[in-house]
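Let's start with one chain on its own, the form predicted on its own, as structure tokens.
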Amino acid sequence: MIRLVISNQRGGVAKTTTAVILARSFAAKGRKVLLIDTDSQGSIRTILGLKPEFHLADFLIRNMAFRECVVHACENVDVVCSNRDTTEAEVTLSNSPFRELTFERLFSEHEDAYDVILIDVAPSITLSQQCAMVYAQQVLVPVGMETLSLQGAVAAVNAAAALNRFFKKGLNVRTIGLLPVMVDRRLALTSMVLDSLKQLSADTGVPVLPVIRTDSAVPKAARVRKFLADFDPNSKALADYNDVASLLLKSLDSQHERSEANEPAQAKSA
């Protein structure tokens, strides 16, 4: 089981685009994917042209059955969509005991049906984002080629570290990669941001992943409400995302296997 939060504390950095394209890439590799949108703007629903009857808030606070809140987007991809009611759900949950464990409590009951769970979060520290990080414990940070996106990436890495300090023991939220997106090497600012990412990687130990090239097919696919893979299978950005998906699967599957191998040893020592 792979759980992964897609986060950057800055809007407009292809965060939702990354979540959607990676979901489709993982699905094409035979993985069953659940894509969860926790941003009240509901961008995933809009990008894919989905029309769910129920949304994330209905599952979190209105006791709707999980199956009623999931919409099928394509083969191997299910989506829990968000809407403005997500803000209401966060207010309601803010008064609950152990509120940061809400996603762990509710989604863990249904995760066995999936191989990968991707969670797209708002570009700000919300309760939903905290719940997502506590549940997934792994964060991928897309970084656009501009300085505000870079600042948002630093904030995202720090947010994960802050959660670990808050919980002290029993939580290990890790930022697994910095993903350069919308990369156009002809632009001078691109080199500056990529150099800054290398320095951030050296300072934090978070690897910089292969770049995603800028591609006009990406916004065009969103405008016609299609996955990029279905709109333009030969898209250069899609090729880049597919390479990143393969790299992530190899890395995360390996970590999962090591974790499972260590459990018997830990149990024996206990």
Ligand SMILES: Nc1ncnc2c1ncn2[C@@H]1O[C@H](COP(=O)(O)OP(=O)(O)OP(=O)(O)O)[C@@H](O)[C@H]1O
The other form holds:
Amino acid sequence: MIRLVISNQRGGVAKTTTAVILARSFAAKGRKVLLIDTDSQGSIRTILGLKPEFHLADFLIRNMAFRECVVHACENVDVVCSNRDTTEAEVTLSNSPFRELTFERLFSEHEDAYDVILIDVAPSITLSQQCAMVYAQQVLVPVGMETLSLQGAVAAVNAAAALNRFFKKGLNVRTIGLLPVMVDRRLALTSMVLDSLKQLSADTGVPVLPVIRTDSAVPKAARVRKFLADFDPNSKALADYNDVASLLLKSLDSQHERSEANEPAQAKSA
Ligand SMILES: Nc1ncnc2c1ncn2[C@@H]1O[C@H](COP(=O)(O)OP(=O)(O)OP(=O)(O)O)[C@@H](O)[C@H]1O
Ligand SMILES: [Mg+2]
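Same protein, different form: I have the form predicted on its own, so give me the form predicted together with the ligand.
The complete assembly is shown below, putting the previous chain first.
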């Protein structure tokens, strides 16, 4: 089971794009994927043209059954969509005890039907984002080729570290990769941002993943409400995302195997 939050505290840096394209890439590799939108903008619903009857808030605070709040987007991909009610749900949940554990409490019951859970979040740190980080414990940070995006990436890495401090030893949220997105090497700023990313990687120990190139097919696919793989299977951004998906599967799968192998040993020593 792979759980991953796609986060950057800056807006418009391809968080939703990355979540949607990676979901489809994992699905094409035979993994069953649950994609959860926690951003009240509800962008996943919009860019995939989904028409859910119920949304995340209905599942979180209105006791709707999970299966009622999921829409099937394509083979192997289910989506929990978001809308403005997510903000209301966050206000309601903010008064509940152990509120950061809400996703852990509600989604873990249903996760066995999936191999991968991907969570898209808003650019600001919301309660949903904290819940998502506590539940998934792994964060992927897309970074656009501009300075504010880099600052947003630093803020996302720090937010994960802050949660770990808050929960002391009970939590280990890890940023598993910095993903350069919308990369156009003809632009002067690109090499500067890539250099800064290398420095951030050296400072934090978080690896920089292979880049995703700028590709006009990405916004075009969103405009016609299609997955990029269905709109333009030869798109260069898709090829880049597929490479990253393979890399992530390899490293997260092997990590999972390692932790499973350690479990009996830990149990023995306990
Ligand atoms: N590789 C790419 N090439 C060209 N355009 C891209 C690429 N990736 C994303 N975009 C475009 O960048 C814009 C912002 O992307 P997206 O909505 O995924 O960002 P976001 O980080 O989720 O934004 P927000 O913070 O508002 O949720 C969209 O118009 C999207 O189509
Ligand atoms: Mg988004």
